[in-house]
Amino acid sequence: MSGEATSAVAPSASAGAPSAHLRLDGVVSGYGQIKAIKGISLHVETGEVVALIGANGAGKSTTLRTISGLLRPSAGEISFEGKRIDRVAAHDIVRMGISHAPEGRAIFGRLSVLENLRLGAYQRNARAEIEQDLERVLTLFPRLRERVKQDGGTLSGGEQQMLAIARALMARPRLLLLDEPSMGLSPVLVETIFRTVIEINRAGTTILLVEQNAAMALQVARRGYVLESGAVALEASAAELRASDLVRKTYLGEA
């Protein structure tokens, strides 16, 4: 499996819009007087797979909240398609083309799949193309059209976290944050997660995401950082860093 080799256009953008980009520069954020990331300066361009890895609590999760919006950094800059966001609110930042599929899924179990569905939706009005994303959704996750009746609270929970990652994509995003979606799942599920992000990318959707499952995020990824205790301590292409001694031993579990 590899996804380094991807470039589409967005499949939301008209001919001549601005690409897909991201930019970290010196930023600090973190929960009160606690700074989980101190001075990050990354970037994601249009089209890529960006892996984030790091052992936890090293301030992968806390990086994708406040690019969403859901943490205001004390320090530095985030620019998305040349425009700052870092003073945006978090539904703006949506509007504007990035979404995220939280870690834990955050999911509405007393809603249907089809309810959580829409709600992806909920600052779009074109009802035709909303319907369009609806059917390209359960199309890329198979299951949650055999489920769209059910709550969400009783799918398992790689279904769960499929209907996350749909969620997210029915916002119809130029840029996707993909927080842990590997976790607690079992191998197989793990893999067909993994090819659903390869066929997302491919699709046009550029990605930015945090896995503990390193090995899983460099098959995908075309280029990655690693984080420890807040900073960059380490960016390359994902083949560089698989064979880097450092992401080796420390993340891959190899002698």
Given for the second form:
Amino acid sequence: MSGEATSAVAPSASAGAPSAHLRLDGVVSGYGQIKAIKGISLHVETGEVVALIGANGAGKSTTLRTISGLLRPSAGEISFEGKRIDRVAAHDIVRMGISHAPEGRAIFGRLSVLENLRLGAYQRNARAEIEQDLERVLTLFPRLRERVKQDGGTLSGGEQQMLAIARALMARPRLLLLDEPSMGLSPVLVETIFRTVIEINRAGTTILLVEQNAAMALQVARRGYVLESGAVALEASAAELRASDLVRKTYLGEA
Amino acid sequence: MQEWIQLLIDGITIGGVYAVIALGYTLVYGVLRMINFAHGELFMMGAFTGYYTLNGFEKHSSLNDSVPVLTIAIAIVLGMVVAVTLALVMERIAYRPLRRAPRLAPLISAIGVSILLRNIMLRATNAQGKVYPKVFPRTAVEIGEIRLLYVQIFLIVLSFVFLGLLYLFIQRTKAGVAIRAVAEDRDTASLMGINVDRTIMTTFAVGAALAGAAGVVYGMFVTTATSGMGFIPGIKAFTAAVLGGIGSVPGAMAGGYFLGISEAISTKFFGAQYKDVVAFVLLVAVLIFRPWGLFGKREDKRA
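Now show me the form predicted together with the partner chain; what you just gave was the form predicted on its own.
After this comes the whole thing, all chains and molecules, with the earlier chain placed first.
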């Protein structure tokens, strides 16, 4: 295992320091014969917020689903904290410290808000700590506290998004994968969500953020990758990306 | 009046059996969207295990007479163990390999398992029904004109107990919440750290345990175990699950009692030989007019 891990870290000179928290090396993945990502290499360092931006169908969600183990890459390597994870089952990846809040607020509509949150901590056993974290996420999202007994399906879109993030935090992840947290939300709610994302990051969680709302994502992130048709088109600091022609024209809607 | 109460009690008796078996259909449907047509055979295997256990005690000891509570409890537990073991084996070899196949494939596989188990028992018993030893007094409690067999009281109470325990399990335990989560969204459940394969096995095991226990108690009630005895109760319980809204736990319970009571009452008007007809007419009617079930809403809560 550790032998594999070292060799997984070694070859990619292009992808930053070898200490990378998360590293993807030439990852190819998708559904059946359709390869939605075609050789993606990227890295996330401990403590960073990294944005993955791109149009619909660029492969952003597929990238996250491959990292969290829902999809198995057909080529390439993924390592997390020095360990290969591209052959690990999704339920074991959570245990290793990666938590994924999937797109479309995939909450359990027929379970109560509280049950949803507790499921986030499913693989943990320390009760006192779980209760502490529950208190912490309910403080982070006071709206959820008022609705703990309600079924997830009765929440508004924004509340469901909060629940999805809060639930992902209940796993106490070291790396949080956020897929389109702003999708379909009002500008005010988007503000709130992103402010919370910053708070979560300051509290010590590394974040890989997928967003179509590039303006917002690049305000929060330190670095970013632009994906186009399943490949990395551009990698730079958030400031550079905001200034780049490609990003300004295509994703920030500027002339 | 007394006649109606008698019909109601008879309905609750058989309805409890339907309800307990129906849970197995509905739970498995919940997580796999598949009807386990071999579920009735788990019930049958439970009944045979009950027979062999109680018969063994009868032949080699006097425990059936001195401590029937103990021998019955052992028979029920063994019936559950056998049914659970079989269910796990069939899930592993007949259903799991077909998880990604078209939905018809596991259905046909289930029918195959059902036929296989039935025929194994047919051969093993040389097509002879096995008659249970008398563990319950065959006399009845009589209140006015209402007659209640001891085994009937036992069956009614035990059904309630099992339904209550199952409900608590599904609602309150971590494994129960995991089953509900997998039923709703398998991918997201695995992102929570839930082992989906293991949860599906748990679901099969829980449904089988209920069917196995029901088989033993039903065997004592009808006093005979036969290789074909799983078919009619199985398909009735399936009807009950559909009546209640397949996938819904409270629906399966309510559907079981509804079907049992409907059948019992129908015997007053059409005679006992038509009660199966009544059950299946109900099934067809529900499938045509309310396919989401009598008690479910269109967007059914698959609790």
